[in-house]
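Form predicted on its own, single chain, as structure tokens, below.
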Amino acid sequence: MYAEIVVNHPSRAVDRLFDYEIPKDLEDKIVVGSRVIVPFSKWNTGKEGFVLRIKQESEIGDKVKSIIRLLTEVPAFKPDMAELILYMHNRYLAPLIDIVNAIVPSGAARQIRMVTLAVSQEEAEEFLGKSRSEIQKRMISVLMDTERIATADLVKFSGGNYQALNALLKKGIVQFFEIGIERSIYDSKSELIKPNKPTEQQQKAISEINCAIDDSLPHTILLHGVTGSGKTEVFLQAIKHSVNRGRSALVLVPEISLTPQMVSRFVSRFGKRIAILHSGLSVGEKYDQWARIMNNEADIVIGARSAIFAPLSNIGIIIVDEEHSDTYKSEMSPRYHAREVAIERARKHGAVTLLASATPSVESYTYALLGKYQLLEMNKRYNESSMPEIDIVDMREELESGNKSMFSKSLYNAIKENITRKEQTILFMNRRGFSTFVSCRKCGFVPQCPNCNISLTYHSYDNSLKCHYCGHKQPNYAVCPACESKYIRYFGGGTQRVEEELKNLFPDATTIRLDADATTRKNSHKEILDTFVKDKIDIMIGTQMVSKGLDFSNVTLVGVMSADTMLHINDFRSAERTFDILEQVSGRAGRGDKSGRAIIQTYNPDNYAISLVKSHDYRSFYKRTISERNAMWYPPYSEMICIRFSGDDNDITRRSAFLFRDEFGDINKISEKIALLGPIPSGIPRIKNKYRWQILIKCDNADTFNDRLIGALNKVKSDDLLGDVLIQIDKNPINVY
């Protein structure tokens, strides 16, 4: 027999499957996803391995070699999952290697390393007569009165230390053995809660998706439930329905924000049964809950976007809540997006996905309308109270009546109210940080990162110019270093700048902060909110992790302090984003029993993006944003590719850039529509001393153009002066800067 093995070597040169022989001796105990040793190059190094399948026969023939050992008894992953790397590695490009390693969890179960006597009483009441050491006498003591104990605990209790420890186990008077022991990562401890009764709407959608799912065939399904609608209660009833059937569930929520309350909802519905996963857990707590998944002790799953690799059998169905979100694609290799992988996943196992939001992304909307996924549509609050009204400010009356604050008059008069009734706020500015940048007033001196092309940001909390893209971090300046001036004025607004505004209008009030300054350490942002709720902060400042998932009852306002932040990027979905965010913040307030208010300040109401969120009206802000789409041929109408070049010479850069294009070939040779575009800078031209340069592709299918992207990547990579050149293939890309 013989596997077809991934082996751990970062090369693209050796970026495929190789042939291995399986000793007979192994044969019962390798299958696909085992974890091997290989013998690799043709100094027959010992390389890890993964295998991906297992076949009878080698096109190799007596050049084969044989796998040297099975590093481990457990599969790094089921079966399935090499099907799914497979897809991944075609679909984008990305090296075999990098898309396992995005699969398979890093770490290892946590060992407590216990001792016990290796003799019997009477021994080692002889050895107690006999023994010199006092320290060793009294640990003796210790354990005669207990049949066993951690190490740690030994030594703290009887005052020892590690070295009379050892010389116990040298003289075999102890000995030691190690337990595992599961990290707990949430409360299961309370009492289970039966299901709501749902409403009309709610029911409607249950009973669809659970026909889907005993269908026991793939079903996309595009959920578009106002906020406040109750989407929730619906996951907790599909999901409850999939695992009544002995099939698994998996839950993608957008930001780690998202998970605390989540999580929270979902243990009082199914206790034990339910694994996290994502960023905020260390390494060994994921390799727990990675292992718990693995071993069929949870079979639903909550998570951000890698939980979607999680090793569950039997899929019933997998929910991508708020699927309009960016963060559910990776900007790093591989460069996938979970509502694809998702898909295909659900694909593979006969389940329904579950796409959901009140804001859907363009392309999952028109997929629906055009009937590729099946529309399901709740258009009323599920405590039937009515949306938030929403308050457009125009910032530009502002400024001409002497208002230079970052509060409209609207606004202040809001949140002062708020406060009096007892009543909580959230303010949402989608900048952290004090300002957006510092300059001097005399000489215009701006401070610029030393590594990126772009203005440093200050932070009052510690007076420190920060860059947001390579981490850089400089002291402020007392004076300007050009002139000399001590004119040093603070452009823009972040959220910092916001609070401290807030101090100086409403000293009284109690504020608190929701972005990545704030929440740097582990479980802060659980702390945050559980902070917000049990103390009653009249205010909470955030980035987008105020925007979308958060249910408080009595925050009765929601206040945007700017939204233009991303209305004028350079991009083609920055509509789409400036609408989505303001319809998702707008959506916190009113959840409760209260009705809700949201003010927006901008000083581009007209704009319909800004415009069409006061009347909730997510269908016309769709059809004038398609039709844009359509007549620029941008998604869904079309794919995008967008090449990355990254250097350390500018010139070099470029250069591979102009040799990819080159090599890609002549568009106009080329059957398939097609528009490419560039090379060109970057609109970040440098980030970490790195010099950018990049090509965008319009075409009707990316994968068309595999081999064409890997060829042109090749060539440049076997340049001996262009080599060293990162070369980034990015499908359907997120961001292009």
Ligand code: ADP
Contents of the next structure:
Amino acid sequence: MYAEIVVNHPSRAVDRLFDYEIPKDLEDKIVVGSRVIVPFSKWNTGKEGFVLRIKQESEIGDKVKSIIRLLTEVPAFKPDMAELILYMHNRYLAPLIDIVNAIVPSGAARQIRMVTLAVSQEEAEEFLGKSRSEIQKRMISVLMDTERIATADLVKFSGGNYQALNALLKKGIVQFFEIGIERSIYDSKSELIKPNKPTEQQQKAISEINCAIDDSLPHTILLHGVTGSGKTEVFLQAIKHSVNRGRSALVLVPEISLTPQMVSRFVSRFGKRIAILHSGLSVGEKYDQWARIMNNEADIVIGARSAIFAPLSNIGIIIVDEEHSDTYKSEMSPRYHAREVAIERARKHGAVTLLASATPSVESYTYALLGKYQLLEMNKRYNESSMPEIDIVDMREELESGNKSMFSKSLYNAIKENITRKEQTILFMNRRGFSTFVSCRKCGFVPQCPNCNISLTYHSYDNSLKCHYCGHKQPNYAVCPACESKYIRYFGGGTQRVEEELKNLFPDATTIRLDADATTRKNSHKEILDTFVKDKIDIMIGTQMVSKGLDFSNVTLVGVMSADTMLHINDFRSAERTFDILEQVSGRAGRGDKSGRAIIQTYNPDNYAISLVKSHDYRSFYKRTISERNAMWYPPYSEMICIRFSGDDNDITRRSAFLFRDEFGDINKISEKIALLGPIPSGIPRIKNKYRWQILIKCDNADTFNDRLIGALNKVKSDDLLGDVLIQIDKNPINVY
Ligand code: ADP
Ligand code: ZN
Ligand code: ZN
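Condition change, the form predicted on its own to the form predicted in complex with this ligand:
The complete assembly is shown below, putting the previous chain first.
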């Protein structure tokens, strides 16, 4: 017997399957998904490998080498994933080992041995003062910041070694434990809640979905349900139907919607059958969840993007909530789109893919209209409560009438009324920090990041300037470094600026902020939301985080500080993103018995992406957008491939892009429909000191050109001078600037 194996060796040159013989004594132990050690290269170094296929014969005959041993009894993945890995390899042109690493949790890639401090933080502090071993000190510092960590991770992150770790163990400063002890995320005492009685619209959707599950053939269904229509109840009942039939269920939600509130709605219905996967879990916690799924203890999985790889068997339904969300696209290799992988995975399982959104992606809606997906609609809110009333405020008029504040008169009045009525308000500001950029009023100087072509953002709490791309931070200028004038001015605004202005306007109101700066501590997201409800905070100010998934009945007013921030980004999806976010964020208002309203401030009140929010008219919005896409030959009419180049030297980076284009071939001679733009410098030509160039290709089918792309890539990579330039191939990128 022979196995086809992906070898864990990070080189494009070995990016293929290798044949190995399975030793007789391992024949009944090695399966698709097994993790093994194989002899590799002419030196026969032992390398980790993953079995993708098993077969009777090998074409390479006598020269075939033998697997050395099995690394772990439990396979790294279930057999169905092998086909998915090959699909992704072809679709996303990612190295096989990158894909394997993405689907196998890092915990499972090791013998999991965890380490924690065996002493108090104070004693550890004392040790740092006394010890003379730099390595041991580094390891302890890392441990003091993390509750527990896999030994291998500790060694990696601290630049330490196992000898030093063992020395620390002997001194009694650290302790080891094996994982496998389940650290429960559930309150075992709480009782399960019974299903709600569905509304007529919900019932219709549920019946259609259940019918598709019973069919056991792949179906893709798009559920277009307005905000507050009760999509979650539909999910819960469809999941119940699937698990009643002995088939598992997978729910994907954007990371920021994976709020404790949303998780508890699932846990309170299904209890311990649920596993949760998200980036906030520690390595050990992630591994626990993964192992429970692998052992079939949990048959319902909720998670963010990478949960699409959860090792479930016999899947009945895969739900992709907020299916339009960009966060489903991975920006690291493998550059997959979880929605696309979901459909492929469901196809293999004869399962239903349920895509759901109040503002479906233009792509999915098109496929639904074409009949490729089944379209289900819920156009009423639960309890028939009305959709929030929308006021669009023209900020140019405010300025003309002498109002220079960030708040229009109508938003100011509405907040004031809400405070007196003791109803709550959410203010949406799509930018954190204090202001967009800082500039000298006298000479026009704008402080730029030294590493990126981006202006710095002012943060008031520590009077610093920060780059949101690379994290560079510096003290703010007291005087202009160019002309020494004292007139530094702040333009635009971020969440912090909104909060400060509110304090001036409404000194007695209580406020709370929900953004990346406020939620860096673990759990503080939950704490902020809990406080908002419990303490009846008058106003919550936040970024994207407030736009999704929140369901608070006492929120009756939503204010959008500036609807324009996304509109002018040079990307063909900017109108779609603007409409989505405005519809989502205004949908947070009036979800309870009281009716809600949203006030949208803008300098572009006539732009259709903004004006159509007033009537919540997704259809009209879609029609406008799709005709633009058609005219410009953009997705879904075409597929795109973006090839990005980045390197330390601008000229070398540019030359690698041109060589790539020449090697790709003359597009006039390629018979398929294709357009090639570039090479051009990327929208932000330098990030973290790397120069960036790009080529953009539009075509009918991006998979047609795989050989050309890989050929051109290998040519540039093998060039002595240009070989160090980093090249990414990104099919259907979400950012094309
Ligand atoms: P969506 O995700 O479509 O925006 P939700 O699923 O959050 O909407 O539902 C909105 C609100 O209506 C929630 O508070 C939910 O508990 C409630 N709800 C929805 N359907 C029902 C039902 N059938 N019975 C009782 N409450 C419901
Ligand atoms: Zn100046
Ligand atoms: Zn920077």
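Numbering follows the first chain given and starts at 1. Remember, it's a predicted structure, so these values are computed and weren't measured experimentally. Note that the rigid core is defined as the largest set of C-alphas that superpose within 1.5 Å between two forms.
Engineer: Please check if residue 160 moves between these two forms, taking a CA shift of 2 Å or more relative to the superposed core as movement.
Structural biologist: Moves: yes, 2 Å or greater.
Engineer: If the two forms are fitted on the core, does residue 172 show a Cα displacement reaching 2 angstroms between these two forms?
Structural biologist: Shift at residue 172: 2 Å or more after core fit.
Engineer: Using the core for the fit, does the CA position of residue 144 change by 2 Å or more between these two forms?
Structural biologist: Yes, the C-alpha position differs by at least 2 Å between these two forms.
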